[in-house]
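Here you get one chain, nothing else, as structure tokens; it is the form predicted alone.
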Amino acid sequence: MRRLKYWQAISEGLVQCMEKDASIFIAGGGVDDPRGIFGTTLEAHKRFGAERVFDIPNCENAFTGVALGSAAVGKRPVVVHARNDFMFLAADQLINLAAKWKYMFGGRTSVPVLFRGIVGRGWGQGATHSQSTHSMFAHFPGLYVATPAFPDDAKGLIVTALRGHTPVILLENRACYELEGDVPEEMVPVQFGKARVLREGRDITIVGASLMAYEALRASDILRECGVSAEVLDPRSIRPLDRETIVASVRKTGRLVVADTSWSLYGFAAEVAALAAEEAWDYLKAPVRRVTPLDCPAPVSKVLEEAFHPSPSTIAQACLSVVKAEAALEKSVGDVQERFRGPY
């Protein structure tokens, strides 16, 4: 094991996944530029060239169809969305196409393309460029959709879209980027729809999504300190789901939280709280909770900014109160872009 930064990983994987798939190539706006995507397309352009890594004009919708069709002759495009926000432009094709081929022939063929798209606010991308649309693409059959959180994972899911059948939406929160952690040389594949599961607790289960699973550590961290012991669950791919390990916790510890980087409103959050009603309702000990962005658009001004995005002491004091009714939290921590310095 060796530490990376979690875009390190994101390049080691597309690297080490083309070396040994010359069908692999990469394409999307920026993926050749001096940055290369947070770096994630450097090496990669760096050693296979402009053929297999190559620049694109904003043509989402047309390009989207270009890759459908290149995979489904044996290719296996990776697209490149440097805001997901982008992949709208993109959704007839992600979602009558990507979605619906394996199924509409019988599953004698597939078009296996990975689609990254970059989520999060950075800083001032107001209200078109700070959405999360993991919920609305994981509402179709068909598409497998991730939000890992941590270096490994984001590799490890690379691996396994890259060596499958399925077509894959993964989106990447801009704040993960500079995180470090232990990632393996080899390429080790990470499960769809299998949970993980960051630390073990018994007062509260604490689900979160994409950012939400590093800030739900973080609250954790808070809660200790408030005698909470707090189960926290990575969901790692929102489609397919791991419901049996949600559900599991949840009978566990009795109490749920769910945290996202996208509204509560018809989304992931509510898909979870759901499940917990559903499967789990006779050990509830409380209502769920959600802890969401606040039900608008998203502003540019970093004071509302701040108000608008979950962090780590609005996870915790959603906790808090469900575990301990009227407690209150003594200091209020900010979430991990309050450090965020660019570059977009």
Second form
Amino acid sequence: MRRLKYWQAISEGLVQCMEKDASIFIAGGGVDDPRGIFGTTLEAHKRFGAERVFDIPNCENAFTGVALGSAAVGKRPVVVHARNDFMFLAADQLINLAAKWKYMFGGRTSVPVLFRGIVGRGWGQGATHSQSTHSMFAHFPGLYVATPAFPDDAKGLIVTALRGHTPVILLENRACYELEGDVPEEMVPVQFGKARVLREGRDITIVGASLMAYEALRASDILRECGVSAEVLDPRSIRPLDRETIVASVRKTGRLVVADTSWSLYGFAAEVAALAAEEAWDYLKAPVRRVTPLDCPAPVSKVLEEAFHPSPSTIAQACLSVVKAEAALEKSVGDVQERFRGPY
Amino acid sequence: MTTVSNDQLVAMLRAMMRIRCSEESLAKRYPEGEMRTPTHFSIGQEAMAVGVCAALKQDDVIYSGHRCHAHYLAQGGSLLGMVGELYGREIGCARGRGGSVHLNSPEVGVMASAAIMGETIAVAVGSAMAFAMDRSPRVAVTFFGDGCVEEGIFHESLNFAVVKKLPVLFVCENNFYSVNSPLRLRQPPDLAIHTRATSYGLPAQQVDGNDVVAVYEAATTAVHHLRAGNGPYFLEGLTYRWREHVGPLFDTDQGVRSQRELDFWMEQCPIKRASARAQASGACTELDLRRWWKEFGQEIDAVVEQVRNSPFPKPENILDGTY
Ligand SMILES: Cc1ncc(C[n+]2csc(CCOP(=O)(O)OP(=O)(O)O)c2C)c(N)n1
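What would the structure be for the form predicted together with its partner chain, rather than the form predicted alone?
Shown next: the complete complex, the earlier chain at its head.
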């Protein structure tokens, strides 16, 4: 096992899959650019050339259809969106066609396309370049939606996606690219619908999606100093969702905080809260809390951006109020984005 | 063909100089890290903005995309509002909520700029439709890059505007790149954008986008066509962005755009060309030019100073304006 950064793990996963399967190709705006989508497509481009790693015109909607059509006859496209917000332009193809393809056509064919979308939060990316669209896509049966926060999970989920038969939306938070972790050299698949227990604890369960899994882990460090033992879960994929692991944890701790990179209303955090209400009601010792961005579009100004996004401190604070610990947070731990200064 | 008076030439030259001077100054300050907003500089492309807006009236409306600084300033958006927005201050034209890519100033007709490609092409068509419904002589303009021509919304919008005969001017600033992707790899290389636009059934013209007089004359013809109720018009201007796609730096060391190409286009600097023309026709002197650079330099310095001393938005008001 060696340590790789998140972007390196993605790159390695793609390259290994492409070596094994000649039907895989990567396409999207800027995949052959000198920056290679935060480095994630550089090696594949170098190794497999312009036939299998190619730039496309600006045509998100049409190209989604193009990818589906090529998948229908045997290709395995990886489509990259430098911001997942651009997938709104492809929403019809993704939701009305990709998600429904298998079922609507009687299950005889499938369109296994991997759609990678990058969440660009930080440095004032603002209203249309820092949203996280996972909850929206997860609403629709037929798509898999993954939100890896750690390098090995990113690689493992890509491996699974590129061997499976389901169209997958994989969101990568830009703040994760520089994070390091142990990554197996081999292709070790990570199953969809299997959560990861990042830390075991007794007093409260924190479920964090995407970057919030990482931030929840840091929040649990703060909580430990306050004498609170938090169990931290990373769902890794939000559809399918590992209901069993979440429910078991909440039954054990009796308390739940859900942290998400997207809004509370109708989102991932609401789903997990509903799960606790349905399956762990008798075990809950306190109301469930959601820690999410505030209920407005993402602002640009630094002071507003800081107030907008959840951070380890806000997660920890929410947990403290749930366990009704006397301790109030003294130090404030900034979010991981504070270090970000570009490039975009 | 209209002829441009010395006064008009000087006004356009000064407008371009003011935009250039402001953006150069902001680019220089950008690495200080106080403007925390991805910024797409218009440096090198000022003639399109200034030439088109000079042909408009104050009650006409314009729309732009992510590279909106020049359009906003050319149509009369306040420098304070723009700089305030880049510095994330409450005094910004979007109250620090929108950032560099969302400049707007409805009081002078800068209705919206948007960072999702092609969005505002359709929106301009909508404003034009409203003007047509009201039998108003007002017109709508939409500025966009060559990259937007590839989006479906571009084609849907042109078709709609032609079918409904709407007073909208489509202005494509063709700078040959979409981020680092060259135009020739994204669109049919031997079929110019304006040529393809004509296939929708509207007059379309290509101009030298670094010649502010040529742009102004073409825009004037176009706006007459619009106000006469003859339907939409399409202008393609050939131009070049000097800096990297987003950010203040030059990018010729990145292996995409060559120094030779940049040098060629810097030779074609719209301000240099308009200055030479203005001096040749006696509209201004070398001394005037130096005075104006100084004037605009002092203006932007003062505005930056004012902005930096002005308050940030209050976090407790973060939800303001959502509804
Ligand atoms: C729908 C959509 N896709 C992709 C992007 C990312 N993006 C931002 S600007 C840009 C290139 C725009 O090129 P062009 O329209 O020619 O304008 P220019 O930057 O050259 O002024 C791209 C691909 C985006 N903002 N929106």
